[in-house]
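First comes one chain, alone, set out as structure tokens in the form predicted alone.
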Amino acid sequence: MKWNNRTRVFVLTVMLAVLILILYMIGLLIPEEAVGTDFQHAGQPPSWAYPFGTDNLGRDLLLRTLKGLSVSMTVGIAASCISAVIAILVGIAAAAGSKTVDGAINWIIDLMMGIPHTVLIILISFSLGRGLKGLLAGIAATHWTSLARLIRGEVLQLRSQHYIVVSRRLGKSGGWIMMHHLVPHLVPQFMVGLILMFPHAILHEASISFLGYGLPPEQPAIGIILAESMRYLSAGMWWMAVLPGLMLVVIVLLIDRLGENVRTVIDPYSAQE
């Protein structure tokens, strides 16, 4: 049987999703005792016993990195979902509302896109007392703009379609048109935007925690692990920064690739390739 491009991408997408889910679940299932301190094995380089080595407190860096990735992914999932919901609500409001509402929303989007995300997240997180609450609020409040603009453009295009005009003339309500004509077209955009937003949220969580404005130091997040490693690079403990950092890059690239593949699967034109 000959597979077209869409079928091959679908199989690869399922494999990527399963791999990411496995890494996430492994991190969640690692008990706290497994990443406890063990001063007898402190500062050991990578070996068969400790593939990522150990840190200054003797903690297994591989287990701690996997657990930290699960923490970062949990924050990224929550923030991305909140941000994506904001994006679709704001995008629909801008396209379906009056010109004044549309202009005001576009002005807010331009304003937020003109401020660097990292700076804005730090300001929001700091004003809310840092920690998980401030970090979630900061990421969720800064990542919806691009998707909202995309949703707005999609709704504006759909509103001019003949079948929607006909539905209005037949007496269909705005809610009926929204559920039967607009939502089915917006769901694919929403899903792809949500997945592509996910790696950005993870990277911002790691960077803000690295700078000390995110998760508390006792939390085994990737940003915390990288921040702790900076103190020991001059002592030659390179593995404390390099290996967790590479793991973060790999998981971000995998999720980004997953989003691109989902876009290809959803795109109807890819079925003919």
Given for the second form:
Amino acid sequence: MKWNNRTRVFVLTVMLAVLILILYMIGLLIPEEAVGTDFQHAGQPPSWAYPFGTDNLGRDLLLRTLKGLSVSMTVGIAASCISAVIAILVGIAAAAGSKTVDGAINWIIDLMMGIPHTVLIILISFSLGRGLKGLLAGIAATHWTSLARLIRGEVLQLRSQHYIVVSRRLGKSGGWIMMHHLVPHLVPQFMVGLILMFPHAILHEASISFLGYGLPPEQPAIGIILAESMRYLSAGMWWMAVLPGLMLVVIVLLIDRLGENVRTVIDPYSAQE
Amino acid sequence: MLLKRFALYLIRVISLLFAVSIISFALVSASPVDPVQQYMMGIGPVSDEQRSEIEAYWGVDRPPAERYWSWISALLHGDFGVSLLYRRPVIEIISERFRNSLALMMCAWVFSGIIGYSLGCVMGMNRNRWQDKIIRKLCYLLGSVPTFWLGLVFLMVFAVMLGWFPVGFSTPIGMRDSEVTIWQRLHHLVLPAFTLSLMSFSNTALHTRQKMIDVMNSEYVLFARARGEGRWMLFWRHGLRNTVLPAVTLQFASFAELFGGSVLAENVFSYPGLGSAVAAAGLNSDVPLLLGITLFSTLFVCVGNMTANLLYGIIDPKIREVRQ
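Got the form predicted alone; could you also share the form predicted in complex with the partner chain?
Once more the chain from above appears, this time first in line as the rest of the complex follows.
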């Protein structure tokens, strides 16, 4: 059977989604006891029993990494969903509202882009007393700007289209035009923007946890594992830093690929690039 | 025309800085962390009397708006307060650490600009050939790699295993500042700067690639080809001139990412710059330092964006036409 390009991409996308979901579930299903401390096996290099080795407290790094990845993914998904909703609301408000609203929103976006994101997340996290809440709020607050700009541009462009002008002249209400002409164009943009935000959010989560903000130190987040590994670098425990980081790269690449594929499936124009 | 743009932009920067000061102050005020408690933990046991004295001095009991006013008016007089963590005026710490950070960021900035631009040109001139494909894959890959982890790996390989570079800090340990030579400083700078530059070059490279492709598809290049110009000639006469300034502009506009990246790079390499100071300030509830660095980093980003905007105005021939 010969598949055309679209079918092939579609099947690949489903496979990627399933793979990511499986990795996520594995992390969730690992019980707390499995990543407990075990001083008898502390600081072991990778072996068959411990493919990623063990850390200074004898915790199995493979299990800890997988668990950490699912924590990071939860944070990343939650933060990017919040961020994407903010983006679509703000984007539509900017494009559909008056000139003053548009100006105000542009000013706010400029403001958000004026503070380095890492510094802003540190501030927000500090304000909410660190922890998961601060991390989520920080990442959600810093990621919506570019998608909001994109959606604003899209709505502005759509509004001047002939079919929408005609529709309005034919006496259709604003709500009807919104549902029948704007939403079908915006949903794909929104979905792709959302999925392409995941990797960014996950990377930010990892780096902020690495700095010591965000999740508490006993949580097996990737950033925390990497921060711990720094203390044992000069002791030669290379596996503590290399392997968990590599897993993070793999998961980010997978999600990135997924986003690109979804874009190809739902936005045929970009597929021909 | 240019002056007017500049003045307008200056007003915008001032309004942004003002807004950032309000927002960051509000965020810090909302924090559940008690700065007085934190301060007293640093100076040892104190009596209740001393505690209320400190509270009165800090104005904890006053409403936030009033505290903001006294903070901002002191700020406008150049008084950023005293850092709790380092027990020194914030402005002193910022100026001292900014010099370190600036050295790091500028090295990374120049390096990533040169690498990014050259790779972008190679990709654009060889569109869809193997060079383009490999470099483009590499650029996308770097976007998915957490750069602080890459820094960790470099630290491990080049500093711990091979011993080519020092493990951290900006100067050799146990040496006075005046005794450190420029070579020693550079030696400490190489790894952090290289890590930081990896963070930003792919953006410049991909952007330059697109610009170069646009130029190569233009009619004037088609005509130049028809005249018999070779690839080098095309690059020298058309490609370079039309792509180098947009790349420089983009580099100036990336100051926010540069600063954000330096926070991570400095923490990995224990480099005593603003980035490691801001992370430490947040962790140790050093409010004056945290606010000071936030404002300073915003100013830094604004200067970059302003330069980008002005450059854009100066180099865009269409705007120049209007001026004449």
